[in-house]
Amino acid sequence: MSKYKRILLKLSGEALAKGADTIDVQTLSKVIGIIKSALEQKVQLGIVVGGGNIFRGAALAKAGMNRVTGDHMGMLATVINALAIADACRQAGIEALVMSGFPIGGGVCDPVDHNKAKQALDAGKVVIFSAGTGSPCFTTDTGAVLRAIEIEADIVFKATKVDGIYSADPSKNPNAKRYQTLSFDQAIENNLQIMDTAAFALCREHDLDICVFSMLDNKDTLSAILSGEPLGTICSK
């Protein structure tokens, strides 16, 4: 059984895509497998998902689009991804609740309510948070940490394409060093952009650890970490 009772898993939107597919069925199936394995270890699971596979507001802002408009579009993209994950969960027999950082009518999803979210987690449901913080100019990394604090998660897990935090981009620098552990101060001082500075600062303030791991491995890395294997990189105070 895992030493963690409740975790927040941050998934990038890009992680759901493959080739020309905005949401790849096989990748979505892998995400469901990760979710199942966590639940089997009696871990309560909240998820924050990005929207970069559909729309990136910051990128179009650089091309001249109004930043606030672009961010609102990006937040809506995260809702699409959250609904896809929730539907895949239900098809796999997993109860899921989607919450949005801003109100969406028509029964699409519930507004974020930390008390309702904690009640759902205690009942064994997966809670999927979308629309980031609900406000423009904040990344989904910051949204993930905010939701983790609200639901009183023990740790934030960030799924990436690499197996931890490196001193430099390992795809560009073969001599890049992988950290097994790292402090928030080190991450900020060395500008290690695995998460944005605001997310690191929030974690430091609330003494909330982050574990960065790869979801591209053939094995279920999250399950292995929950079981005690020293994989990924732990960033802490």
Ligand code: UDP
Contents of the next structure:
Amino acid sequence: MSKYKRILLKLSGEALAKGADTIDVQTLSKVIGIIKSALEQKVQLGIVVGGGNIFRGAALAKAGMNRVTGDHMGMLATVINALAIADACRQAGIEALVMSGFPIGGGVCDPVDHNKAKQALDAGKVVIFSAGTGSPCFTTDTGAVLRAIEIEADIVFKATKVDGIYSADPSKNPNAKRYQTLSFDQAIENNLQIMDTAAFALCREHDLDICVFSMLDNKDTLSAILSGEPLGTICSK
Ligand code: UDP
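Now that you have shown the form predicted on its own, what about the form predicted together with the named molecule?
Complete assembly follows, chain above in first position.
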């Protein structure tokens, strides 16, 4: 059983993609497996999902689009991903609720409401937060920290392609050093790119730990960490 009561899991949009498929059914079902085993550890689970498998505002702006419009498209992409995860959760017998950082009508999803989210979590539902912070020029990493603060999560788990935080990108620099733990000051001073500075600064201000772990391991690393294995990197105050 987990020592954490309530966690916020940050998934990038790419965690759902495979090859040419923006949302790959088998990859999605792997994500549902991770969600299921986290719930078996008796944690309450909030999720923030990114949209990078569909659109990123910065890339659209580079191609000539207005940045704010590109960011709106990026945030809408996160809503698409959240709906896909919620649907797959429900098909697996897991109750799920999608909330959006800006209002969307038509019964698509609810607006973010921290009280309603906490009630749903207490009732055992998975709450999937979409549209990041709801404002352009931010990332879903910052959105994840913001929602974690709102739901009073004990920790943010950020799923990545690497098994922790490194001093440099390990895919480019073979001398990159892996940290077991590090402080937010270190992460910000060294400009470590694993999360943006706004996300680290918000965590530091609210004394909220982040655990960075690999989603590409053959084992279910999140569940292993929840049951006490010292995997991933913990960034704290
Ligand atoms: N985005 C935004 N505000 C937010 C969160 C996201 O404008 O608070 C936009 C931004 O364009 C971003 C895109 O949504 O590039 C997708 O989010 P992100 O890049 O964080 O997704 P991830 O890399 O986690 O898949």
